[in-house]
Amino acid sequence: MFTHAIARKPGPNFDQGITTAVNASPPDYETLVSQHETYLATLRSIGLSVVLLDALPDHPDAYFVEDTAVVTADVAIITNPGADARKGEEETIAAVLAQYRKTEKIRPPGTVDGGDVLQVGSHFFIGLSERTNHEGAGQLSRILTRYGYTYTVVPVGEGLHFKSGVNYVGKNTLLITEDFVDNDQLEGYDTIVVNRDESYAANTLFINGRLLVPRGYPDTRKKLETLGFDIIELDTSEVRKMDGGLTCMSIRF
């Protein structure tokens, strides 16, 4: 059960964050703004306390706080994001999680971005991806083993990151795109396969007995109806052209 959340106010230059998304429109800071505070609205609507931060004008892309850290019970570790346009935005978190955590630290030569970082249970799963290098890969094992937790490394062919085409969405399920189908390392769970024009959708987010899905994606919904959990459909238009998403907004714990 997720208690708190930590979140960071959009910046009004947004859209001159890091993305790889070609638009037919270019992105909407009201929008963004309005899309995000319903955002949020959801998560204190399942329980969940938001600590809201203040947005960093020199990092556009900063209230996509997932990256900077990855949380778990036990311990709070702060990532070395993989982009250097994005590097320093986790010394901002760091302060806010000492307050829940200890904390721990990923170095460099060592990247790791939270959207390649999966946990299911006491089990992580660590994309390896242009964001996430090998290195950092290993300092967070070997963190997470300290803590009794195990772990995985999969290599993240298509996609910015792991969660980009992985998703846990509750009982033993792992919701994933096709390029995951087949993949051994996911052996041990049931999947359900996102249509790959649908694929966006794979980025859902399980929380307090609800999925949070994007909107627009009916098949995908159909398919996460027979789990039986409510589902909440919210839009993300505005996050999407800059190659985010649901999970990517937040850090649960």
Ligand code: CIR
Given for the second form:
Amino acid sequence: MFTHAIARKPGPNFDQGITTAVNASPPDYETLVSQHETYLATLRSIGLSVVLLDALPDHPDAYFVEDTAVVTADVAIITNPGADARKGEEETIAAVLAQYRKTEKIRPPGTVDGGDVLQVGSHFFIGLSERTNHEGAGQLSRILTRYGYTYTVVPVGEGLHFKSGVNYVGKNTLLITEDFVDNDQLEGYDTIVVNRDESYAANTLFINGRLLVPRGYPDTRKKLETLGFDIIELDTSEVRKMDGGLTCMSIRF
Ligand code: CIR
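Form predicted alone done, so how does the form predicted together with the named molecule look?
Let's see the whole complex now, leading with the same chain.
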């Protein structure tokens, strides 16, 4: 069970963050704030105590806190985010995590975004992406090995991060986009494949026995219902406009 989450308020300049999304309408701050508050209320309702940090005016993407740290039962690994505009976000997160865990650090030229790192039990998948480079994946894997974890490094083709395309949804099952079908590195798990037109829904968050899923992806929801967990749908329309999803907005431990 997770007991804590770290999150950060989105700032009014959030629309200056990095995005590749082609949006029909511009991202709206008030809607985002309300979606973020509902997300935090949901985490609290399932037993997490939320440490909520203030927005960082110089870092419009900083509410995507997941990218700044990888936290296990024994250690918090502070990342070096892969996008230049996001470097520095990790500093306040490091100070908070130091209250809960021994900390380690990914150092340049290594880069890692937490969105590329998926923990399943004592195993970690580390995505190699535009944000997480070989050196960063190497450093992370050596730290994880020292703490007794195993790992697999998986190249990410489509999507921003590994967790844009692959997430653990309980019962030895991975929820994956079509891009990861027949990927040998995911062997040993059952898979649920999201339809191409619902690929955003692959970023589903399995936490404390619930599945937090983005609203508006009925086919994926139906597939996930077969697992038998409570499903909580959350509106992430404005988050999606900035290339973010449900896993990105918190660090859980
Ligand atoms: C970025 O491009 O860095 C942000 N606009 C979105 C980050 C989303 N984070 C995540 O998926 N873990």
